[in-house]
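Form predicted alone, single chain, as structure tokens, below.
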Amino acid sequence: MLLTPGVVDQCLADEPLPWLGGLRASEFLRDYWQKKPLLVRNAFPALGELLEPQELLELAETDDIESRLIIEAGKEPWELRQGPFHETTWRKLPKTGWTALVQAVDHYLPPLADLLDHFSFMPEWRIDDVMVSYAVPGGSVGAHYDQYDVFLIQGPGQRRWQLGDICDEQTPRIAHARLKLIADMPVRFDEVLGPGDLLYVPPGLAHHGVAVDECLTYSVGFRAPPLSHLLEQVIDQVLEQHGTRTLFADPGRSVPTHPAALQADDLASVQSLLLQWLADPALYARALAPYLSEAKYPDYEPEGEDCERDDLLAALDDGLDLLRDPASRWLWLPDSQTLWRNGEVVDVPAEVGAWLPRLLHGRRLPGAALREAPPAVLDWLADEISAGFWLPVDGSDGEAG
């Protein structure tokens, strides 16, 4: 099991975190986050035994699961294929030089929720998913850079990682129709990662990972919403709120210097009026909550099983925990006590609202935390289980993995 007892509390209390090499969250955010890489040996040893390569390849064969295959010396250099794949695909491939990648494995492997809670020093809305790659010896996706932060955590096997310089759109690239591969990467860092080792790579930093032997690598990726998209949400909310009711007005204006001129004081007046609309503190929560809580895959629909309060109590008596649906995105607004999920407001009864901070404290809700829950909370959770938004899973028993 990947769970470290009290992991969310450790992050929020700014205690030394072993999986960050003993750094406190504040120290990591100050010195490393979006600044420079960090290597931590044996950060997550349990990842070496969590997932077998064959299990990952079976996910890559599944409809509606996002997967890719990159063959360095395929029909073309760095051949890219999109899944799902047929089960015979793998035995037709060479013994070296290819990588299979499966996106959002945390949606299908509940223990990865425990892994993500170790990054609770970042808000959940900033975390994207856990991609897992399987590579044969020499397998790689090429030298590249990402526009988001990523924690690379080694599962079984070994992978050699080389890091280069910060890149941008002007960085020379290899000619390729679909992959953005760097043409020449100076090596500033060169280390082999073994099971459980962690490497943090900030945005824009060139990196190149090559499998030393058959291996799995977990990539915890972070969301970086384009500011233009955020602005669109804000503008849409402003227009929805004000519509065409308010017109430009300029009482007390001065005589223009020229009849055809758009003068600086006119522009300043327009700017002042618009900024008044944008100055509403509540505007941004209303505008961004639906967007930031949208599910990663828009057509996602959870599936649950009928559950009553007695069923939930029986599950708790059997030592089960509850896990928030990993494929749904959850966003809580403390100021308005509003819960958003998959782009919509969740109807939370008033008597349950007081429990929301405890229910959402981590992705896993230990069964022991519900022993004293009032009936209204248990009834609401039973309904949530029926709808597929909470999943009964094997209990943590308070043990670290």
Given for the second form:
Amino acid sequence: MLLTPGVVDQCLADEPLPWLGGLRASEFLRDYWQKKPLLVRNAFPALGELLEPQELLELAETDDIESRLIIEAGKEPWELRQGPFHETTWRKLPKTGWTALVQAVDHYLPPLADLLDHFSFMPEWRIDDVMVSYAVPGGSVGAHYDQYDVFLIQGPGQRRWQLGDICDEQTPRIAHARLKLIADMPVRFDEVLGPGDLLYVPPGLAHHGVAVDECLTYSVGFRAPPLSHLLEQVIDQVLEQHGTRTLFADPGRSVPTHPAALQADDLASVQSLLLQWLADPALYARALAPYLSEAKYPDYEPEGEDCERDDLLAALDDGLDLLRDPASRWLWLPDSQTLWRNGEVVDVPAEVGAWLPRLLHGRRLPGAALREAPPAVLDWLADEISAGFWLPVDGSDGEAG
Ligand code: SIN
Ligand code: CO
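The block above covers the form predicted alone; next, return the form predicted together with succinic acid.
Next comes the full complex, this chain leading.
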């Protein structure tokens, strides 16, 4: 079972975390995060049994689920195919040397929300998804580096991971139209990971994972928005707020050195006027919340089922928990007490607002936490369930209830 009650609190209280090998979050963030790899044996033993290979391949056969297949000795070296795949695909493949990868498996598998809660030492907006790969013996995606941090966690089977050096655009690559594979990776680390073992790989670090036997590997992947995108949001917000009303003004002007020159002091005045706009601390939350809360798949529409307060109470009596819709991105702004989701601000009545920190504490809201909830909170949650933003799930193993 992946559900370890209290993991969010353990992260936030900076307690030693068994799944980080006993490191406290602050120690991990100081010494490893974005710096160097970390291997932890037996970090998540339950991942060995969470998902069967066949279930993953079925996800790769499903429309609207993002999946890939990489065959090392395919029609061309490192043949890359995009899903969805026909169910007969797999039996036509060789016995060795291929991998199927499915993105955002956390959107379909509620227990992975519990896995993600173990990473609550990072804000949710920095987390991208849980990708799961299935490989036959010898299967790999080739030696490569990623731009983003990743926690690789071994499910069933064994995978040999080799790590190299930090790479960049200058690192020599194998010629390939779409995969960025490294030509020659010096091996600085070489370990076989078994079920439940975890390997943190910082951005840019070359890695190569080859299946020893048939295996599943979970990748908790992070995202880091390009600064240029953040700037775009900020500028758009500034322009919306100020429009064209404010003009350049120069009441303290001095005599120019040359009438045809664009002078440094004029440029400095423009810079200082613009920086005044950018110095507004309230600007950034307003500008970035819609962007950072965009769903991973922007066309995503949740589907709910009609739920009234009494239905919710009955579900709670049955011991169900509520899972925040994992395919939606949730972003809470404590200063303005606003909740953003999938790019939009969520309408939260004042009485519910006071409960938000509790409701959003982890991805799973234990039914017991709602025992004292006032009717307004229950009504709001019932509406949210109807809209598909909270999912009633079994309180013991996270299966949909
Ligand atoms: C894999 O699961 O095969 C690849 C994961 C990665 O290298 O990031
Ligand atoms: Co990678």
